[in-house]
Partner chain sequence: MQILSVSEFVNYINETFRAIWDPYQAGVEGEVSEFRVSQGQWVNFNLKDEASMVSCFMVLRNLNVPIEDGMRIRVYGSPRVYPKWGKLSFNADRVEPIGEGSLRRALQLLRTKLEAEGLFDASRKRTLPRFPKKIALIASKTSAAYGDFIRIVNERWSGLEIDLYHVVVQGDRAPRTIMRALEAAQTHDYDAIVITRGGGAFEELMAFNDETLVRAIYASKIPTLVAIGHERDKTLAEEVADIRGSTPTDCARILVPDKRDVLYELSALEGAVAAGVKALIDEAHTRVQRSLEGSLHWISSVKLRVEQRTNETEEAWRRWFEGLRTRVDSITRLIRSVDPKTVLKRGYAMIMDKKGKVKTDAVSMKAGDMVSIRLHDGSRDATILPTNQTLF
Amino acid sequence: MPPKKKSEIDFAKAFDELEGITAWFEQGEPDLEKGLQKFERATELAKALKTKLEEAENKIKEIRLKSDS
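In the form predicted on its own, give the structure of the chain above, and only that chain.
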């Protein structure tokens, strides 16, 4: 099996992890260092999810173009 591309993430798992990080921040934990680590991870997840959504959007546009031909 070939290695996954950077944007080939498990969308549901990444989204769940991002939701978990959001919940952690909403609890108001006062741990600054842990908060910085979680924020960094959240930005990585958000970027990967955005890329995945953009790829899906491009694929939809491609399919529509083919079906309009």
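Fair warning: this is a prediction, and the values are worked out from it, not measured in the lab. Residue numbers count along the first chain shown, from 1. Rigid core (definition): largest C-alpha set, two forms, superposition within 1.5 Å. Compared with the form predicted in complex with the partner chain:
- Core-aligned CA deviation for residue 16 between the two forms: less than 2 Å.
- Annotation for residue 46: C-alpha shift under 2 angstroms between the two forms, rigid core superposed.
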The other form holds:
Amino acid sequence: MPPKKKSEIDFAKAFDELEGITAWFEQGEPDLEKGLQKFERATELAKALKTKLEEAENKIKEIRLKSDS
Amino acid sequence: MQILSVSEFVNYINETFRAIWDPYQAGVEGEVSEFRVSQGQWVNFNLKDEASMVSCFMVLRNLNVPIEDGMRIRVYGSPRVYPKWGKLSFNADRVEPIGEGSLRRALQLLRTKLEAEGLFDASRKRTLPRFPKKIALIASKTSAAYGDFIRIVNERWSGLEIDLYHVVVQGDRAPRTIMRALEAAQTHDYDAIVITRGGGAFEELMAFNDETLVRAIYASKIPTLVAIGHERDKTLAEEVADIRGSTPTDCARILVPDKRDVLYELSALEGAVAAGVKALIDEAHTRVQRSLEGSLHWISSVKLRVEQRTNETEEAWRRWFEGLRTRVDSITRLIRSVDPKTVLKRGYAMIMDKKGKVKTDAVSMKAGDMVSIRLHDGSRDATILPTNQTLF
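I would like to compare: after the form predicted on its own, may I see the structure of the form predicted in complex with the partner chain?
Below is the whole assembly, all chains and molecules, this chain first.
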């Protein structure tokens, strides 16, 4: 499932997935076709994660407590 | 002159107290003596100074800080004469230790009590997610602590949603407003709740030692990160939190990773994946090469085998042919040896009657029979002479 928009990426999930792909390669399963698919996915994830880090800003919203006056 | 019954008098006194004593505007300060709790719910103690003493009564659940004899406190509530005993007592709703010594002692007593209940147990501490998405920040938006926290978060991380719950962070109202914010935050899907304020005098930080607030933090369903004051001031709110930050700045560092580190880590992960896929490609390449070499080897071995087989076949053919020739030769020789012509050549003759039938006995031939005598180079006709009539 590729990330739809850069802003919609779930950073933690995408990072976990990337770590999972790295772990897959470390296990040394000799499946080139799967490896190439995973490589493509990893590249896509890393790019989205970097973009998110470089472009996104922190958002602050004040929550007013109901009985505040 | 007005004469009152005892009951009327006591009632009058109590009404007067109520009219003139505003529990929100006045309190009584003194030293605690003869502090005791009865039936697990009633608190009695005396409050005294150098010259006077007053009995105090309160309900245990209203005792917001632990007190003991010798402690200097302020009590807030109302004076009242008990009709049955005729004794003046101060009904306290709230007590407040006075002076750093009393505050520290009260804090020590509360810490011991909560510790015994297991509120600070390390085993119940939760961890924070590595990359929080959304958090609640309970702080005063006008404080330096808030500014420091936001500055560090912005320096380190991107994409964090912060819901700010603006609260007062010192004074009597502080514990209640912080608790309301904490309660409101429970209904959201925050990754963490951060409670922070900057340093201050020991008394100023007392809101974060409030027992009810400490219990509310303990009960939070969402992991809590609390940083109050400077390193040396450790409040109970920090002790009960899942994670303690020593300062608001430290709190921000704990909450979010540094994006430079994460970018570096991302590059390392990318590198590892690239190395992994390269290893797979190299391996596949080697495999193909090995398989190709294997095929070539197979072809050569087949060729060699075919050649060997061909040679063997040729040899077999040759041998068979030789054998055949030998046999043909011997047969030829045999045939030659029995060929009548060969015998005739040696001087023998073959006699045939006029029908061409070979005569092999003398008895069947009679005088006068015409015969043909065959020699190796031709035939001659002859007539049989009578028996015993010989030519020679």
